[in-house]
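This document starts with one chain, in the form predicted on its own, laid out as structure tokens.
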Amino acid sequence: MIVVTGATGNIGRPLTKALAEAGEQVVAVSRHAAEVPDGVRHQVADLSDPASLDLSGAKALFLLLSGDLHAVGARPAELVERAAAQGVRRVVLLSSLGVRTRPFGTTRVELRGLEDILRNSGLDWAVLRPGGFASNALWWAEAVRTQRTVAAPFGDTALPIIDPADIAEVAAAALRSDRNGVLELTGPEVITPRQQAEAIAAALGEPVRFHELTRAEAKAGMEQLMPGELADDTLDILGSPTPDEVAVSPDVEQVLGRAPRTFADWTARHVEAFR
């Protein structure tokens, strides 16, 4: 039996069908009641809770913290724990590229604190650390939808943006396998936001006007669904990438004998949200 906490995600969402599609039996984990795929079984439970977790015959879990877990006080590190005394054998822990590339942020030092942990439990694991989500896209929808526009700083910075459905099939293969490591996942090439917005445009068929803010007006925008700590971090890697975040990775490839799909790949399967 496989867990997938975060399960009704953009990832999990993917990750449970993938697995349950590959004879697997699931337990989808989420905070609040939710329909999983037919024969996946449904677990509710608040994860800044350890002890709501029932890992009761599992083999292995895939671990994905909402940001609350990243807060002063929260106990991630009794979730490996708690996995390793119910006889879990395998984690497989959704982490980020900026554990490595700006290691001394908040949230990437818990991050990496918690992938020691992992490292140093007696498990079998993998750590996935992607990169920017080309579902980051639905922020702009509604000003799609409602003035095709899509607004947003940089607009002629260029990050390889990953497909959550590619993260989602290198997890199933990852909780499936016996190797522990880390894996980089980002998309196959690089991508601006003026070009993201061409993409939505030519998914459309219709234009989509560029409107590039400015960093204080993003931050603005950005303040009202973060802190601005972490507004601030995000726009400092959107806006001054370091080689090493601008850099395609192979490992999704090597991972599943294909490319990753492109940000034109995810915008066709996501349209409606634009029109």
Ligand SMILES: NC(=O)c1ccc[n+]([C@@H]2O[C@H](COP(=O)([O-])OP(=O)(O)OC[C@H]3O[C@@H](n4cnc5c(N)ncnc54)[C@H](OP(=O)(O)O)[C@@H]3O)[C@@H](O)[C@H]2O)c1
Second form
Amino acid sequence: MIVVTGATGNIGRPLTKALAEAGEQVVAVSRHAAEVPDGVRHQVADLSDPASLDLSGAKALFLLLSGDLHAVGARPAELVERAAAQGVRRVVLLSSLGVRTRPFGTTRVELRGLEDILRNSGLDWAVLRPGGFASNALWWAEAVRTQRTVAAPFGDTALPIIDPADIAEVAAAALRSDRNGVLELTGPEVITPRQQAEAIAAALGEPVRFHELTRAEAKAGMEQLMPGELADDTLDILGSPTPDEVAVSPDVEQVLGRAPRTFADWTARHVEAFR
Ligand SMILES: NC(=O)c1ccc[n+]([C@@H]2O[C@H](COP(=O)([O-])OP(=O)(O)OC[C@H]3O[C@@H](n4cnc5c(N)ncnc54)[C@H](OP(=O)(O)O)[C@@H]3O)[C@@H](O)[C@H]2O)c1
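Could you give the coordinates for the form predicted in complex with this ligand, as opposed to the form predicted on its own above?
Time for the whole complex; same chain goes first.
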């Protein structure tokens, strides 16, 4: 049996589906009750309280920690200890490319520490380090629906954003493999926010205006969703990416045997959110 945390999110939904379709017994974990694919069992647990997570009978665990966990003082290392104590043999941790490219700031230091704890746990392990997600474009959905406008900072700075469905497919493969290692996950090409707005317009078949926000305007909006420190870190990446953050990684293609999906592909599958 494979336990998937973050099971109702951008990665977790396609991941539980892919594992179930591959014939695995899957337990989908989130705090709120939710519909899950046929044959999948749902478990309510809060990762800020490791004792609430029942891993008995699980051979593998997909561990996805939402960004606000550290804000509530959670100790995710206990989740790894709990996995080992309950007989789990393999953990696949969703980390972040920023752990390597910007190894400072509280959340990244903690995430790096968790990677190290997993590596030294005696469990089989894989660490997935994705860059920015295509699904972050859903932040623009309401403004596109109501004003046909994308408002974003750094309109002409390109990054190789990744489709969460590709992260899910790589995670499914990693959970069913016995190879330890770090995989860095990006999309197939770099794309700017202005080009993302054009892709959304093409999918809608209607013009979408691009309005460039200042960094301060963008930060004010992002602080509704994340701590100020994380908003600043994210804005640093969006505005001044390092060479490592604009590089396209070969890892998705090496694992899946095909190129990563494009932003246009993600947009075509999510166009209703923008209509
Ligand atoms: N967005 C990016 O560009 C980016 C880049 C690199 C890494 N990441 C990482 O990707 C992860 C987010 O992945 P995602 O987009 O798939 O997530 P998401 O769509 O935001 O979904 C989060 C999932 O986690 C569950 N969850 C949240 N808090 C929980 C808790 N305390 N206990 C148990 N379950 C909890 C949610 O369900 P409930 O609310 O019902 O609990 C939901 O199933 C984060 O770790 C983030 O740091 C994101």
